[in-house]
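Taking the form predicted alone, here's one chain by itself in structure tokens.
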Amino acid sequence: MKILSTTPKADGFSMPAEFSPHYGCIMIWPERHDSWQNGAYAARKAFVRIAKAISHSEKLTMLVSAAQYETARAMLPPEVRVIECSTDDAWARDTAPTFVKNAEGEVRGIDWGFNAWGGLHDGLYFPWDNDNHVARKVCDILDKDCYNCRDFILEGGSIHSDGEGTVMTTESCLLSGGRNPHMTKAEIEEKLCQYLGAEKVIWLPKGIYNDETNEHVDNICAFTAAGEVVLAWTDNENDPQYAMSKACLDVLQNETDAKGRKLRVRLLYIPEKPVCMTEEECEGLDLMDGEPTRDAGERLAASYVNFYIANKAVLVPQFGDVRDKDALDVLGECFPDREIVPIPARDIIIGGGNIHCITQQVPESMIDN
């Protein structure tokens, strides 16, 4: 594995779409007791269910602490690869590398800087040193060369690619004060284009209400095919999400992608009833620096857009809401050749994210491990 100082675009590499073929997927075993309630036991069962579903069609690699290795190995099926690796939490989308690929099918990783979604400005925990080393370690495990971009703070959940030159992100996240405040919007856009091999960046103004990542794009909008997206939506104009989603829809309806196509937008309704923390769930979380990480009644950033596209399946979060089936139906229309797999997501959303947040795809390459 070589550490590269060039840029992917200069080397002929770009970020494939998530719906393109995968070699595999990276996940991280949950353990942090101020993120995952009651010793993370329920969260681990949810992670295992997701890992099993993904491993049916691609190679699943689970990163696990030394303390949890034996437990994870016993709970996970034998086809899942379990690797000991130090991390600070389990958000593989944001700490594992973003992968890029060239026309010959070679795959490389990008090692972005990570500062726990905002560093000392408005980040979620400190320290984050272990998480900041995950990307390079994964490239070592997979024997992929790695682009050094640690001087630029970015999480995988803040970007989506259509694989054809278009990248989506949100202004609320990438222009936040805790990431790259020394850079202008134009400079950030150029950085994205150089490292993701993109020709165009679509900036959505907002994300999901109360999303503590400063509103990652992977909770509000996702590419389902070239020229097609799903957008988190509500018809309830009294819900704070309505104005946020409407602002995004206005952008999408007036934008074209890098190929000049108008975007087809499908609406993916958020749960009809807000998903909120219960007092019992809060009591199951450890304090962080003497303070609670969640409050009873706190609204969580629940969105069906936070799904994972595996080679033969789409894993869709479910919240026990009347909108659950609607989400399955919409995504079934988007992905007619994939199995739509409903995943109970309550024990994941308590941690602050969802299925897409805990997974990171590895594109198919000419030579796989």
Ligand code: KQY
The other form holds:
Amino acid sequence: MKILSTTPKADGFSMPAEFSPHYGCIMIWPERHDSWQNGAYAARKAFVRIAKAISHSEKLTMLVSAAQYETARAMLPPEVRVIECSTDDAWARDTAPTFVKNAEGEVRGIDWGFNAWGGLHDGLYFPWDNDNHVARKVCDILDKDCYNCRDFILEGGSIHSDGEGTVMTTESCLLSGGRNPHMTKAEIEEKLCQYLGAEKVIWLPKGIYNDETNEHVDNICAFTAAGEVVLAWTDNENDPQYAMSKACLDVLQNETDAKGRKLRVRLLYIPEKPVCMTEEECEGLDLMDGEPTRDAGERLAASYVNFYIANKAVLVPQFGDVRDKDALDVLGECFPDREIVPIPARDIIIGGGNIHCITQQVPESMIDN
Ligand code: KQY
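Okay, that one was the form predicted alone. Can I see the form predicted together with the ligand too?
Shown next: the complete complex, the earlier chain at its head.
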């Protein structure tokens, strides 16, 4: 594996859309007792369910600590590749590389700087050095050359690409004080274009209410095809989410993408009943630095937009809410050629993210490195 100091755009590489063909997917085995309740036992079962559903149509690689290696190997089917790797938690979307591809079909990784969603400013745990090494290790495992972009803090959940020159992100995250406060918005935009091979950045103002990542885009809005997005939505004007989603809709309705197309926006209603921590769930979580990580009644950032698009399936979070089926129907319309797979997601959202946050796609490659 070579570490590259050029940029993907200068080398003719760009980030493919998630709905284009994958070689596979990276996940990380959950273990932290202050993220995952009751020793992460229920979370592991949810991760296994997701890994199995993804591995039906692409190669799934699960990173796991030495301590959990035997458990993971025993719980996962043989077609899943299980590799020992030190991490600080299980958010592969944010710590594994973002992959870019060129016209010949060569795939390379990007190693962004990672500081646990805000470092000492408003980050979610300390230390994070194992997580910060994951991207390079994954490039080594997959034999992909790797762009060094460690001087720029970015998580994969804060960007989406349509694969045709357009990138989406949120202002609340990328302009937050814990990411790259020394850079202007224009400089950040230029960095995204250089590394993702993009021509245009669509800045959504906000994300999902109470999203502890400073509102990653992958919880509020996603491309389902070139020129088409789904947006997390509520009609309830008294819900704090209403103004946040409305601000995003206003941008999307007035924007064009890199190819000059108006965007088709489909609405994905958030759960009707807010998804909140129970007292029992809080009891099951370890303290972090002597403090509880969650409080009873705390509203979790539950959104159906946090789905994963595999080669032949779309894995959709389900919260036991009356809106669950609507989400499956809307995504079924968006992806008529893929199986829509409902995944009970309560044991994942307790950790602070969802299916998209714990997965990172690896594009199909036409070249053996
Ligand atoms: O949603 C994500 N991409 C990560 C969430 C991290 C939560 C840590 N408790």
